[in-house]
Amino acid sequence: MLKGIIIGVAAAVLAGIAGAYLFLALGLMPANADAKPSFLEKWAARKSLHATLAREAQTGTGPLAVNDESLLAGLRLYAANCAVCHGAADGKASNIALGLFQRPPQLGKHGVEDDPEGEIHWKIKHGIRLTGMPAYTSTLNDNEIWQTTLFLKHMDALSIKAEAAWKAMPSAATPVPAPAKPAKK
């Protein structure tokens, strides 16, 4: 009896591999960044991070007061690293956060000052995987990365100062102008 239900297991999960190999080989998960994700790639994705960040993200806040000097030179690292995908405060996307799988979200429409900081600090460190979040940990000192994080956690509260410089921060959807065209001879 033993030996069949370990007979019967090992041929379910080989089944298992071997379906998943075929839906993989067979092109029917797309690769393309245009398709919609199906409901499983979606769930895993969600279900990984959460538990990733649960078990990483550091509690309570972070190391920096918030004061000007923080605000503003995260809000510069902001714009220098994240508002090409996450936009500027008119919350309009970008061509490149368009075309964009997943699509990040536009932090001056849906910030993100309701995440812990620990969550915000873990996802500007590490990235997020199968997104097109990146790690900043080889680009930014934890430092900047706290003081990026500090920016987006109080994006709803910034200081007069620091909340000029945000309405001022160029849109990233802001279109390039054609190229002036020759006069006609």
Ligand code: HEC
Given for the second form:
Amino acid sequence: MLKGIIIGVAAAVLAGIAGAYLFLALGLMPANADAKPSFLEKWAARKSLHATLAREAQTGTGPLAVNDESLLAGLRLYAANCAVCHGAADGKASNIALGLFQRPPQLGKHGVEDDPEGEIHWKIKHGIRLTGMPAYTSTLNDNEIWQTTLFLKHMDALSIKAEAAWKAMPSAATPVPAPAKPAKK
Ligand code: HEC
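Let's see the other form, the form predicted in complex with ligand HEC, since the form predicted alone is already up.
So here's everything in the complex, that chain up top.
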């Protein structure tokens, strides 16, 4: 009786492993970036991100006060490191953003002002696995990550100076190159 149960359980486990192997080996989980994600893939990615954030992201507000200096520093860091994927104030995506899977949200349109600062900070520091979202843990220091966080958190309620600089930031949308001038004969 017990032997039967053990054999049954072992067979079920092996069948599960073989099934998962075949699922991947037969290419049923697409590796291309231009395929629509399956329900399972979306569910697994969200579930794991939320569980990790709940465990690791700092709660409460960040260490920086909201002022011109920090907001403008955050905006400069955003322009240099993030706008290529997350866009400028016009919310228009670059070709890089349009080709990525997952699609990076255009933060000028769909911002993260409602997210806790600790969560934004965590995402910038550690990146988001299996998406194009990079980890900045080895390229930005903690103060710079908090400055960028502050800018994102207050993007819809910036100081006058920061708002002017944000509106003046060039669009990330990929410009169509002007036609080359015909060579002079
Ligand atoms: C190469 C492209 C790329 C760059 C550069 C990039 N990101 Fe992202 N980012 C992504 C993608 C893709 C996602 C969506 C991930 C997902 O769907 O879970 C994302 C997600 C995010 C999110 C979560 C958005 C939400 O709605 O929950 C935040 C916040 C974020 N990025 C901030 C930044 C900041 C700040 C920088 C610069 C320091 C940056 N990203 C640079 C691609 C990028």
